[in-house]
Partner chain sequence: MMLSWYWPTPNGKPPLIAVLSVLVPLAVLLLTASTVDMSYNKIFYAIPRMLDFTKNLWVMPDWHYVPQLAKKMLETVEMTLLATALAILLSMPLGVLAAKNASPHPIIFRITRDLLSFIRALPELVWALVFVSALGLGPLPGIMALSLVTVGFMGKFIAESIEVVDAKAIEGLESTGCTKFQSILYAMLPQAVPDFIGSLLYILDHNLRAASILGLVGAGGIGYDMVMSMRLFNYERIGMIALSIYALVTLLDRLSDVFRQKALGGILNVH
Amino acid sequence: MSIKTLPSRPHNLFPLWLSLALALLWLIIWDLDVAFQDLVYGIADMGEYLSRYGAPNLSNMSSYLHLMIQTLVTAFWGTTLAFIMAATIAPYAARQLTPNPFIYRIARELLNFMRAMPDLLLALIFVSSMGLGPLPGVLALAVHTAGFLGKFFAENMERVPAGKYEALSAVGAGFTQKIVFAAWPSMLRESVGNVLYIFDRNVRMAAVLGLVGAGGIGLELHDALRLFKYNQASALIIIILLTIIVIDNLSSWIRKVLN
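With no structure shown yet, could you now provide this chain on its own, in the form predicted on its own?
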């Protein structure tokens, strides 16, 4: 009985991958014309700048928390309006549900347009027309994220087995009945995850939109940075960070419960 020879030892590809990574790094440095001296000076300057945030001023904590709640409310209503718009448009952007190809194309391009319009640009437009406050932020978040949610919902509807739609059509169900009794029950769990992701993202963006006058804690942070009040800005950044951490963990818990 012959003994089978062992397979040859696999080649060590680490030197190859290391060489490719170094070559890519050199290509990036050459293409961007980066000078190491500038990087060293930049790191030193960055360290000096960040040191200014080392002593957070928490004396106005109640006011900061009120502004954070305003930011959360802005994100909540922006997500709610985005959900309403997305749930309305998505069935027309799903191939298996849309009444005809022309309406499908219009719905798809509308969602593409919403996604293509940046939050900050929309916020500037709404602030210019409505004035300062949380309402422009709500509308900016709603329009932009409705494009993402609509795409998510439409693709979820397209992944529903065609047999479910055909079974309802066979018993005389119409467009709305197929959405209510076939599409949403089949994709509810996945869609809840999509909405939670958008809300998590909108909380961060609601704080950023405050920089252009859309209200909330972002506007206070903008004023603190503009007036070089780094201790106050540090406190606001900490509150934003802790809020996002709490929301992220809450979203993870809700997804775990649903699964």
The other form holds:
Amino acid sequence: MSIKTLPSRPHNLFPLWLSLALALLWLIIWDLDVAFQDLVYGIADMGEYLSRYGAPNLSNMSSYLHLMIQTLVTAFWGTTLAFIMAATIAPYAARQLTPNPFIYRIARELLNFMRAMPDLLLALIFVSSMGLGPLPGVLALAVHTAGFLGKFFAENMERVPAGKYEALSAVGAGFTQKIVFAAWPSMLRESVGNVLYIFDRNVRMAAVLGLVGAGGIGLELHDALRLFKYNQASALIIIILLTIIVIDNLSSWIRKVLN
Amino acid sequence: MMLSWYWPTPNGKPPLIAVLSVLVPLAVLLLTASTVDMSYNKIFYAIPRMLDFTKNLWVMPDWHYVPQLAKKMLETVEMTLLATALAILLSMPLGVLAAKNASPHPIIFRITRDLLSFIRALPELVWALVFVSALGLGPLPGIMALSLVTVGFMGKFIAESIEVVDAKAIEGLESTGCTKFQSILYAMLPQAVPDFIGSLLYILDHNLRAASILGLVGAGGIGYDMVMSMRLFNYERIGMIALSIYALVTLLDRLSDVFRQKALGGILNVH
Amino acid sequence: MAYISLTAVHKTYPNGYCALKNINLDIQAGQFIAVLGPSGAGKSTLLRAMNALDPATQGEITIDGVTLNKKNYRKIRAHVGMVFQQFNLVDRLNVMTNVLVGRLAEHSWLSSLFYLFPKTDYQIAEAALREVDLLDKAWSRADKLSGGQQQRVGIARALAQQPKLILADEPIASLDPKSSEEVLKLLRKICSEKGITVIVNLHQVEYAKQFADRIIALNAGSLVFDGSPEQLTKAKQAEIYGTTYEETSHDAELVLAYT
Ligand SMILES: Nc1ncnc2c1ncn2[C@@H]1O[C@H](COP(=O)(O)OP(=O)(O)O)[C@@H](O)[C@H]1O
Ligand SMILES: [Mg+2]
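Any chance you could show the form predicted in complex with the partner chain after that form predicted on its own?
Whole complex next, starting from this chain.
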């Protein structure tokens, strides 16, 4: 059944979608009233502005370092608590392991709920309800990222080949036994990767939690900028940047070692 | 009795690495507990205040606030979309330069890689602080901060998805005598599309949350109203704002799940 | 003068392995040449040296009076089509675009940037698709096609280059017997009707004898046979594949065909 003429070209909707997207963006720009010349001027101004930063003022170094350590500890506690919560909820949110479909839905919804609120807003709420300090920051990170980690863990558990769970069911293993002897060993590597990723992310977030009074280095940066102390601000930015780069490289090194 | 239980290892003891990976974090947690105010007193003092606060939220919503809320939520969504679109535009070329197999030169590859990791190192909010202090209040500094960090992430994701494109398709193109630029356009980019869409959905999700807090430093969006209501103990509004953010984020989450499954047949896998 | 000539060609891979040893070969225009030899003999290396996908490390390769050097790789490739065992199509582009890719070498980066091709290119691509009898699939995505169809797209892409030479590296090794025969018949027809020189790496001695004008055989990087199909006796075959005469039963050929 060979044909001798080229069939007519099917309609390609891509140009249509592209023009719709561009029209939408144009509408947004018009509505937000951000003129592109503002952006261009903005970038030009940035040059002048950045030159104000000048040499970082390192005289408060020890207090900055202390704040940075507090930031790291906040991230660490937040990640650990998130890990514990996630590990507890995840098996109920994994299709092969969950005791019944109803619990499955509830666990999934719970994880979604925890994930949905941005951690800074959670921190804001926790700070107003329990007072200033790093504790509300830890809790905000813990709740928010437990949602993420729980979802990752549940997905990892669902990816484990069904045969592994069946083999354990066949010897009469229970819910916990299946988790410990089939799920955990099979998902270990990916899950370590997930935890490292969340820790990276929490360090970044912990660095700004101070803005809402939840401890860490962020408040100091906010104040330095508000009082036009550019030299201190640049010192703070450099410390944050260096820490994050070190943590980033450390976790990618761990990832490499694990593979 | 106790002594007759053993681990399934040759010597019956738990492997060293397992012991260490439990004990070391535990020790760190204990040593640092005071740094983050983790103590019985603090927590038990916090719980009643927490409950008090929650009780306060059970008030009638402030219906007069609805138009303003809608306007600010719309602004948040608009900032997300505009910043993401700008970032796509900028990160395409950077992502190509930062992909080992597409980069024109190893030095260019290294430089773009490092540039990308530099700009994504700091969180949006820090950039937003800096930009607000440079350009004044409003959505513009927020959009700039958001697109900058997004370029850092998107550029990296694009580079990674180009690097895993099947070498066979690229070879097929090169055998016709086309240039590297053409093989990037006709083999690498089309093959990277599913990965790319996956990253895009992930980034949209992330940016929506980020945009909703940029207002904390005056960089536009709903965040500003959130802090203000919090400062003024305006509980009628706090609940409304939190609920609308929750609804919006969940909506996007569901939409992108549907999109992932329907449009791409489950071939995507990001994070 | 011969259309292709190889003089003292050697190929040493970066790891030090010498895959081609002193190959001297003259090929006349318009011939159909089959290259035989066990796996690892250097057949692919030979073909890939001819269009410099893996350039020879020593010796000279001249095609149509032009000697390959670092500067003219792309110029040479533009008029040398290549057909691969795994088809090497861009899965996510439609068949038409995959064929048009054969025209890219003629165009500047600017027109390529917008995925635009002149009308003449579409005519060339259409003719190529008609030649391989796939006009009806022109607008389907390449990965939706069967193996045999994908290989015909690969041939159409080569034809779109308007080549004087087509190199086919085990074009049928991933195909079922029926598609295999179709593909070889197609290549033979292209050779006879258009006068395009075709060099095909094959594992099946029977096919080589049936289709080729001339048969070349490699073993461990050296040329061990060069002659007409009639000259390739059972005894010669045994020599090529390093087996004894008795072993070269039909079964052994089948085994070789699928290694
Ligand atoms: N990139 C490479 N690096 C090192 N050795 C290679 C490479 N490619 C092929 N070889 C070796 O060269 C020899 C010839 O390979 P090839 O030409 O692919 O054989 P054939 O196509 O006849 O099966 C084999 O021994 C193979 O292992
Ligand atoms: Mg081969």
